[in-house]
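Heads up, the chain below is alone and in the form predicted on its own; it's given as structure tokens.
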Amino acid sequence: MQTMIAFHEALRLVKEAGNARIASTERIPLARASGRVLATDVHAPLPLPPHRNSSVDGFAIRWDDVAASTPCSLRVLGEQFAGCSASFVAQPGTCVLVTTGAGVPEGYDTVVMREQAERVGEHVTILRAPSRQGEYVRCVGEDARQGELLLSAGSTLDAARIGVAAACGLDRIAVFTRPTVAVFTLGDELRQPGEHLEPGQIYDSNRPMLQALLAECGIESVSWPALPDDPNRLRAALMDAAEVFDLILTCGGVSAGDKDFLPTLLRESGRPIFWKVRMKPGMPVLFGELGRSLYLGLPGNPVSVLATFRQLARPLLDSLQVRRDGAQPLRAKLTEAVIRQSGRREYRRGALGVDENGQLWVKPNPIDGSHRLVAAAVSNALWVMDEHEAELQAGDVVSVEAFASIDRWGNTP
């Protein structure tokens, strides 16, 4: 077992564990496939649009017609709806009443938006020549060719692909299979919300705030009441999880204490991978095998569960999903000068926001206490000190994490 890693070594030992196991897939309903990852290429079937159709209200004109001179009248030879097809022979001075959507008849070429036209009975008066030969006409294929790869596998499937799935004639589409998760938190002190209190416990925070964590991820977890500190009790409840979970998620119990019985456990019935990584908050987390399951486990304090989780769990969710398109920072500019002692990748709590030019800014958050969450709540971002980084000046840039809506300031700060 490494001990003690840099947090890039970590996290491609996670990547690499993750894409290790092979993703089962399965078919699911379009409607059911928001947030899901692709298992499979999607190429158009056929071309998008199939048919020729106008993007306006109007008249399907001949642009000889019009092009020489306008005001004009032309005869209306009948009206093609959307959804259905009539058929029609163009002839010189003649148009076709068409709606939004609706097919093009073959011989017209232009459509005249119904503004910029006069009906009276069986003729129309073209008021205004449009810009150019073709305008408002979508031509076969113009979004997509058909054969054309639309959609790759890896992708998350959010609204926009699903309405190409759906363009396609997609009814059901192949994804890979969600991972299942098993959540565990350790402690003689810990309570659930709502039984009462005695004195030196507190109330179990992690546990609610991993399975949130989890659901967006788009994953539902099986989540047991926290275990208490006795190894035997644990080995059992684990060794339970490991025959049934593709991940053991854990809280506490991993640092060097008394009663810190995972690591451990780990070396004598799982197969250590690392243990402590060069982050703060988060340096104790350790990860490994544990009977069929990948085992994660993190430190106690809740702005670790944060970060270790967003950081490390969530990468290796996407790898054991085949995500190919997971979250990535964003880069903003310090609004004030940082000093610390530099030795660990540090994940800092923050303010972010964008101002009135379109620039990002975050703003430090003074209080860094891993057991701090209400700091962590009114905060809406992590961003990053690397290893090497001990002092850094106000307008430098640096990676940042939103884990929640972006605020709009009025001027720069």
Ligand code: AMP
Given for the second form:
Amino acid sequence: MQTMIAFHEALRLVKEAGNARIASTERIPLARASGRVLATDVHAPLPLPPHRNSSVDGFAIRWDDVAASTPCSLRVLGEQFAGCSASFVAQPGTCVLVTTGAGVPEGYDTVVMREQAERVGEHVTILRAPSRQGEYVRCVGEDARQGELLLSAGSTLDAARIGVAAACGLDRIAVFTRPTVAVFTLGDELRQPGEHLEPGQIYDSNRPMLQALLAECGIESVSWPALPDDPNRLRAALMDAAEVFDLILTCGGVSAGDKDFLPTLLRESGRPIFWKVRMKPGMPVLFGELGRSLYLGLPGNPVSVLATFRQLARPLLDSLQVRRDGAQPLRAKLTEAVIRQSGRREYRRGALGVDENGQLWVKPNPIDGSHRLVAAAVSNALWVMDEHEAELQAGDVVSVEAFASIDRWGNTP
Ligand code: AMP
Ligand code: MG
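Please supply the corresponding structure for the form predicted in complex with the named molecule (the preceding block corresponds to the form predicted on its own).
Then the entire complex follows, led off by the chain already shown.
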């Protein structure tokens, strides 16, 4: 097992292990596909739009009839509503009433907005000439040509992409299956929220937090009540889960304390890939294979859980689903100077906001204890000091990742 590796090496190893697993695929209804990763390319099976249609409510006209002089009067041959396809014999001096999305009948090449025409009985007066031939006519295939590549395998299905798939007539879509994830918290001091707390005990805050982090990634995890610091109980529970789940996530028990049994357990019963990463918080993070599962052991301190989940677990979940467009960090300016000792890649809490010029700013939170979860709850981002950086000035640009919504600058707590 490699010990104390650089963060980027850890990230590479995590993605490599995720990519090495063969992701299976499933065809699911489009209505349930939000956030899923597309498993095949989608080419347009038909041109979009599939027929020439009007972009406004108005009158389909012949450009030649109105180009020379307006106002002019045209005879209304009939009506064409969206969804209908009546046929008209276009003659000079005539027009057809059309609604938005209605097919523009053969022989007419331009649409005049209803507001620029005055209808009296069978006749309509065009008050103002269209600015060009073809105005307000949507052409066949102007959004997509038939056969064009519209969506690529590996991309996340967001609302617009789901709309595109539906516009192509797809009712089901092939996506990569989501990894199944087992969550274990461990520690003799942990009680579940709702239970009575004895002296020396604390509530298990990481379990619901991890479930929420996984839910943000679209993953419904399975979790157990906290396990005791007992190597046999830990081994039995983890080895059982390792038969079933794609990924086992634990938190706690990975440091060098007398009750930190997981590094030894992984060495004896699995295959460690790395233990300890030059990052802060989260240094003792442990990664490897256990039974048929991948195993990621996050440290127990809640802010370490936040940082290591976002920086390592999420990219791992992305690679297991073959996601190619996972979240990328933003770049923001620091509001104040920061000096530090650590030589590790450091994830600090901060308030990220945008000023009236559109510039992103991050205001560092001075608290850095990895047990201080409240300081994370009043923050909305983690920003990065790289290994070699000892000092940063106000206005320096840093990498930053929002974990909550970015308010307008000044509104953040
Ligand atoms: P460990 O990594 O097990 O040494 O735990 C480091 C710190 O995190 C200790 O102060 C633990 O009490 C705390 N901790 C571990 N697991 C949890 C948890 N599930 N919820 C809240 N705090 C925890
Ligand atoms: Mg512990």
